[in-house]
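Just one chain follows, in the form predicted alone, and it is written as structure tokens.
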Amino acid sequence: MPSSSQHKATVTAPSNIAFIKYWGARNLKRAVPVNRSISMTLRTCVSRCTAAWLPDRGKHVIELRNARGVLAPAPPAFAERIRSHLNFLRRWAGVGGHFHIATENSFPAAAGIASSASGFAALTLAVVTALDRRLSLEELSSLARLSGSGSAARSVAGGFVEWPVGFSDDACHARVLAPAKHWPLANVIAVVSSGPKGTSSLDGHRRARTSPYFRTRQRRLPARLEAVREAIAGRDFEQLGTVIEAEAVDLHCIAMTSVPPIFYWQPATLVVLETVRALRAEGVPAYATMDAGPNVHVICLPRVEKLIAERLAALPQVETVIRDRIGDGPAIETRHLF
């Protein structure tokens, strides 16, 4: 292992948008899901994390770039989640000491655009790299999952990703269905609310089984998963879009009928969904999906990305539009945050 002055690494990890959702857990503490999920790794929506391992005893230092562009102590709840994962990684690696962590996002955090996935994937990969460990994709996926963010298990890979391969600890990792170059899809995100959502995804997972529609969705999932795999393999956009829209509605139906109910949608969400349907009626190939939040991801072919972005940006209910595409996954960087 290199000298302590070299125990520093910066990694950029992407967010992902789930086509088939992770909603409900067999074991929430270890982020073992009830069902498999399939996602598309993004390129523009990323988290960047610098991790430095310091062998002397001390408390972890955890910083987050704030809205003013300044690195500052992370909010307590967020810092506690990071601290817990750092302690786990320290035990896993068999090292003492402490870590200095700094992180930033290129997109709104906690707004339903999978910032936990990109954030904890970046954290995991930065720490592993700083400790000079060489791991397989399967091992990295499992370590990221054990942060408590199951979707982070998908963000360690690029392209189209399925998670998990199996439901035991040993098999609860992701696999790549197809690389990004296989099908260069675009994702136009209509941000209708950049603030933190009222109910976290973790609480949503806890409540999922209380919905009377939870079991109905579980029965539908094997066919949906296979339909999405087939659509990706054959680059069948209409088949993909039809399934992912139905899947997104089901997730939010379960959230709204959980006990107590969770309402992620806002009036602006419905305006965007209606605009997507209107675009499709005009012959524009576009389908909408949403994770646990009010913001809408519009999956489309690159040739209509600009048109869709302009139409959504013109809506007074939309704060901003993010134009993203399928990406190749995490990258090690030479520019550090501190």
The other form holds:
There are 2 protein chains.
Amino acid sequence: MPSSSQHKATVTAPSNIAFIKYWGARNLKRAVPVNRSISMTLRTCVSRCTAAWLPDRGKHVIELRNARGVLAPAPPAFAERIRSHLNFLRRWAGVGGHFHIATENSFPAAAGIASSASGFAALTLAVVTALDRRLSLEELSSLARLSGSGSAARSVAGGFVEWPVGFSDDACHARVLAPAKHWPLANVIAVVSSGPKGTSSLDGHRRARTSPYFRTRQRRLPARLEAVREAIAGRDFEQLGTVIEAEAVDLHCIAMTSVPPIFYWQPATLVVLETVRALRAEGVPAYATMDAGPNVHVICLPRVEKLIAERLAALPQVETVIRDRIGDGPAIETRHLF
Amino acid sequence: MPSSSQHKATVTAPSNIAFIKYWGARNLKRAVPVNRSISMTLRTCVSRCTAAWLPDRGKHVIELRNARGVLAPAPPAFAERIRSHLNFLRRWAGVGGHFHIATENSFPAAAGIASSASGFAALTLAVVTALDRRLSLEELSSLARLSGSGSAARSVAGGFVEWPVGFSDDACHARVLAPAKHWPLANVIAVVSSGPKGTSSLDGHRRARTSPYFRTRQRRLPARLEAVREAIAGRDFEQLGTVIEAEAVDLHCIAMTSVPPIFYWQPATLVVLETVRALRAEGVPAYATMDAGPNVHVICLPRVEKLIAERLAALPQVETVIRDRIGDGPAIETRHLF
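Given the form predicted alone above, what does the protein look like in the form predicted together with a further copy of the same chain?
First the chain shown before, then all remaining chains and molecules of the complex.
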């Protein structure tokens, strides 16, 4: 083992926006999904994580940069999820000791952007780098996934990512469909609510099967996945957009018809969706997608990104607009957080 | 034939709110539905119609009381639907001549309350009464249905109404599940948009089958219908409410997953739905249902009707609140409109 002073690494890992959603798990704890998903990796919305491995026994130290810009102990529920993953990674690596972790997000705290995908991808990569392990994309994806945040499995790579490629527990990792430079799409995020969600994604996954429409959705997903792969391969924006907007509505219909129902949409969500349809009616190519929350991601070509951002920012119901692009995936950083 | 001076009748017929929705037709022109529906007849939201039969040849005269309170020629599209039904009723009755029709609604014009159910029920009853025919409920329901407005088949009776009882064209009429006095429920209507709908109900019926979830919905409806019948029979408000709110969301999920999708909800619709959930969380028994439009009907017990109406009226997104109750069905009137 090298000395502890070298056992420190800082990485960034991006958030991603799913074109085909992960909704429903075969094994929720191990984040083995019922269906494949496809996402676009983001560039600007990233988590930065410094991990240090300390060989002596001790409790993990877990810090998060807070709204005032200060590194402070992470909130208990969040720290517990990280602690659990650190223990898993320690067993996986076959080491003792403990970790000192510090994390920050490039996007506003509690902006309603899912930070678990980028956060757990960054944590996983920072820890394995601090431990000086070299992993394949497949191994890294599987390890990130085992944090319990399934979408973290997609955040270890750039461009267009499909996850999983196989359904066995071992083969449940992501692969790159196409790199970012293949098709430089933009994502204008309309943040309509920065508050916490009423129902967590984990509860949503649990309840997904209670929707009468869940099985029908599963049966139809292979064709939808193929339509997205085709659209990406052929850079067919209209085909991509039509499918992903329908897919997002589908996810929310499954949630709203679960027992008991889950309503992630807020009034402002519908305002943004109406605006996107109005933009299309004006000839602006833009399609909406939403994760399990009220915010709307407007996927567009870079040439109309500014126009769309301005239109969305002008809506009184929109709190913040974040302009993002397709990104290249995680990176090793030289500046540490501590 | 009696003399023409006697061939005049005025009736009122109520609107109704569906607990289980008619969505998708076996025969759209003849309004033969794919599935059974159950509704509550309203008391206050009614159409009043005077029909006069004139034995000489001539064009039908069709008048509608407009927003300024004046009887004026009906708008062309509306007049055309009425003319077509009058021609059908004339053939059915085996008479010649022509009709003079005048109609008014008790609810604000274009309040977004479906006026075709009450309007065509009133028209049908007024015409058969003017022609001095005595019809059974079944016959009247079938005749009203053949106007093309399927929900008119439910507006010929009071209380809780199921339609159809049979699926053959002959047996496609309504029956009373329980009279109004069995369970005096209230309906507080939050009108959030009085504008015309972007997609007509007829187009919605046509597109229903394009939803991947349409068949699953049909398979599940018998259990849902039975749950509503049971709840009505046993006056179980929580069971009734839970089922009808889920059913309304279901209708809109079918519409939103149709190809192309139909969005009837407006941002204000979600504001009202949130308010209804908040009322329930406070212990106020209230459940929401929506037809193919943005307005929300809040079904409740009369003891909380005033409270709910005040809460909804206080929402800036709500244009008007209409308080209605379960009603006894159509009535013959003595005061004519002309």
